[in-house]
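The chain below stands alone and is given as structure tokens, in the form predicted on its own.
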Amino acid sequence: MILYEKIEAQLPQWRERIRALAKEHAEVVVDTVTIGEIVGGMRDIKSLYTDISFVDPSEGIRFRGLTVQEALKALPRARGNQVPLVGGLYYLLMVGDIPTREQALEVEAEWAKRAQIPAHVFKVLRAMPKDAHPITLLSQATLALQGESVFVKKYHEMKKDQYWSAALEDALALTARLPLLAAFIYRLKYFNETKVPRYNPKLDYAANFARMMKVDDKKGYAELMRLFLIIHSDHESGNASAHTMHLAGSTLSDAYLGFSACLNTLAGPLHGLANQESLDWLLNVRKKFNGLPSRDELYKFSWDTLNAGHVIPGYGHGVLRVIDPRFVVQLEFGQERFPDFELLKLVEMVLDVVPTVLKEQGKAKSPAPNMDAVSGALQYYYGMRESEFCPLLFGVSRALGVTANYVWARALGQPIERPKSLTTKMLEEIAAKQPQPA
């Protein structure tokens, strides 16, 4: 094909030009950023602001200033539960204060009032191909819901300083419906069930999600879902999926359109698909060794993975330089409830071996595990064993953070984003004007 041939012929020269810019002129300043930052994916450029959460490289995520452990300790619980209510976390993200139990339950009640979905949305899902990825299905369902947007219906009636109230209504309605949508997708895709699950207003948000999923509860899945939804909820505005929704929202697209775009970004193997790949990697190890390997066998298998040009999913992070606290609380959850579960023991063994291997290899900036290294194993214990569904669960949780950011972006009148691009030749000319080292 002519286009393929022409592009292929140009690639060696173009790749060398970009390599030279990245390696030889990375520190050259262009206005206020460097060439290295421009050609390196804008990594670490400070150009966004949000008060919803912040990722501290040495402490991990902070929700409204609280570490994971502090938030889990401070947020209110329903009677008899060990893990806080998700409604309390949403209140914290939206308001900035720790709620009382009554305030958290009020958010839960707002979700229960909005957990109804028009019939046409389920028709869309039933019409989709059977092999469609769960994220694709949830993204399509979110788009099918877009006609429900209050923001769209009121846009021409509102003044700019009123946008946030309609955005909040959309945020509540969207997040309320996601557990029902996710559970329907799970049961339709893997069990060919077409019946729509029912939301029980007597149960909290996470308990409803757990009940609607077709898994073995074992008297603990609702607790896991509370923990999962809370710790996966946000990771400041610069990660790919959150920034995608922020960018879409800056155009005044509504929350449904923005969240669909967020999900499409989350589906990338370098982002939300990591938890799927982490679980698959653990299962492959177990299959290869017909159970748990020895430490030496796992050490060799890890090196074989790296030498084959692959990464060990769940290890390393673009920001964190310590063990992800979200990994720690999940591991502790499993150790407390099912310490003898084989896949959890494998997670512990990987934690002992893989950081050593990555340090020896010397390429990873941070050889510590992130939350993806264990989240799938916990889901697997309770019966959610389809690894490709893990990113969808991540997406449902991330909706809590990105919608909170969306509401506050409208409340503060954040403008449309429009960064400026330069050509490769322009960058080369800027680099050529810099004094050359002796």
Second form
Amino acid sequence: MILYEKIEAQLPQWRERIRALAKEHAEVVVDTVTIGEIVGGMRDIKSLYTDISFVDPSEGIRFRGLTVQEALKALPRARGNQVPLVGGLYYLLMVGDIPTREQALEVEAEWAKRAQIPAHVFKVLRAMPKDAHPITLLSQATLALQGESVFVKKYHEMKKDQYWSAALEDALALTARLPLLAAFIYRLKYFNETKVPRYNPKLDYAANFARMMKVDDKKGYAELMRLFLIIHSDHESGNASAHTMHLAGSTLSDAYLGFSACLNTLAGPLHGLANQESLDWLLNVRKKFNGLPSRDELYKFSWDTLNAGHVIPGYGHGVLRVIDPRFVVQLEFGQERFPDFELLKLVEMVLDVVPTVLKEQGKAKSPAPNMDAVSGALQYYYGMRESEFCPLLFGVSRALGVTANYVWARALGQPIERPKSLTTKMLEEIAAKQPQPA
Ligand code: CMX
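Next up, the form predicted in complex with carboxymethyldethia coenzyme *A in place of the form predicted on its own?
Complete assembly follows, chain above in first position.
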């Protein structure tokens, strides 16, 4: 299988690099840790490594060294499409090189082989309360799939250096099933339907998803989903959802358990729920002003949000200090295809007003938009109008990045994580020993 062969060929070299770091350079100091970083949510503490992606605060994400724009340009696409194949992105994340179109299609074919869901998973979903959040349902369905884990079945037969191959099988099977699960949840929750079309091996991953969802694919929803799935896939290892899967995997918990934990972390309003909150915020503006507001009205609405003690969703970032390139490519996607769409016009107005408001407030380190400030509006255009489904879509995409990291973490034998905690008194004592500023 293509990913297996390509990863296996690289392993001796990678393992040697990690061995040398662990044995020959173990005492080298990378950075110091401040009390501000410890009490500030471990922000910026350099304590993880991954080669799959890297976020530069002044530039944004690089997937295996490629910026979002470079990746979108370089990755292969199916005939007639403008946006690349998701299978090519998965190859890039897993292998580290840009695939040919044939290699990307081989990954797509591996997904098609594995895209079936055992009947009990649908039963579990049908038994869940009607008002359960879509991301809760996806997390639940992922847990219900855990009995399928090849890693669990083979655990006692494998040596440590073989873990990654079982992890890869689970990663492929899990990611293959997510479009089916997501579309089933959509149909069940919003249309009371209990069936989902079968995965069609002649179509790519995103086209399958578009066909399974009940939205207007004639307008090009599959193209939007290719873009959405690619750009949300990975954002280095320290973000909350990726780190959660990494942590779970470090205990040798399998990919299903780890991804469910990842989704549960993504579900918070400061993280993956922000695309839901952002779409709701835009819809509230539109409702309140019966269409597009004036600039002054939007300015006041934004201040009212802040004065009520809320954040403005889709703005600010834990690491980025510039406009998120994932925002830019989504905005351009909309501007090229439906420039007159009212919600998109509102997104543009918000881009003009909210950074000014946040700068005036003076709290957010970055007043610029992140990807969540526009993604819901694009979904809305194609008929995916249920804002609470947006975080689930983020989850389907994030699976690509976190499973690639999970496979490589096992391949490199990354150990169980165990950072050290101190007591408040200990921190106070450390602070008291430092010279006080004049
Ligand atoms: N609206 C209002 N206030 C904001 C803000 C925003 N969009 N972004 C940051 N701030 C505030 C913070 O709440 C914080 O206030 P306090 O000092 O009162 O606690 C202050 O500015 C400093 O925050 P920061 O260091 O700039 O940002 P953090 O690293 O603490 O948090 C983030 C980053 C994303 C959680 C924050 O910017 C935010 O809440 N944004 C809105 C929600 C959002 O869009 N989240 C999605 C981010 C993308 C993702 O990870 O999925």
